[in-house]
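First, one chain by itself in structure tokens, the form predicted on its own.
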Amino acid sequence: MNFAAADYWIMTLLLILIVASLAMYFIKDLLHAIIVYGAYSLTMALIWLQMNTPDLAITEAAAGICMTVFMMIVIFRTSRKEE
């Protein structure tokens, strides 16, 4: 079988995705949790932007910059400061 360079780059991408969705499950820090979903995020609005389907890539930044921002709020809003 003969692999194009890009097909090379999205088999790399999906193996990230694959292993931020492993780290999001075992990680125990939300705010670590947090960050690595935000790099799924950019992981997957890249692949979407890879096989030519931008529209579908701008929705999965735009949600997961609202949802990762949303989230750290929520965090922080109600993480109790230890003193």
Second form
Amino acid sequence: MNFAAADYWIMTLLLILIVASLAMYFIKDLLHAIIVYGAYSLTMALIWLQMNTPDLAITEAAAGICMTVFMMIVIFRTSRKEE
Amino acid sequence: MRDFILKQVASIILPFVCIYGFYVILHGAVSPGGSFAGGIIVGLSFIAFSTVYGIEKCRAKLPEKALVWTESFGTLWYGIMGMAGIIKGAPFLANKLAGIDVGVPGKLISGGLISFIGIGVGIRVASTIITLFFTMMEEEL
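Moving from the form predicted on its own, what structure would you give for the form predicted in complex with its partner chain?
Full complex below, order starting with the chain above.
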């Protein structure tokens, strides 16, 4: 079992991905879960970059980190106001 | 959410974000990125603007009519560019088969129709995202 340095880097990122996606399920506060989703997307973008697909990394960074988090926060504020 | 430091930082950063989005759209044929990612970045600059400065100021910059027109004609532009192949007697969206000069690979002016299609797709994606965000923001008010 010979691993290059890049393999350990990808394994670390995948571990962070699993921890973040499990944390999103177990966190009760919705705003905290949205922030953890941003961390999940950032890790995913780094994995795409490590796998030599920089165009997917740019799309993930724009759509996952910024757009989804912005829209989720707006929905969060709307739903909290209704309660 | 609407304080002084946030407004000042946004006023410096957001123009560069918008220009970077157009850079990604225009270089979509030769470098990583492309029209979809670039369109999202252009839309994000307006979304962040309306989050920081309030939705009325962004509405004043981007009226409803402009969004509807860019969203519809971005899609129509794709079809018109595809028809260029049919007029020349080649399949839909044909590029080199239709006799269009594709240039030297790796240069910015190359790829024939792809750059023109990318501009339409990018503008369409940007206006769609802005429309989605405006619709959700207005339910909040």
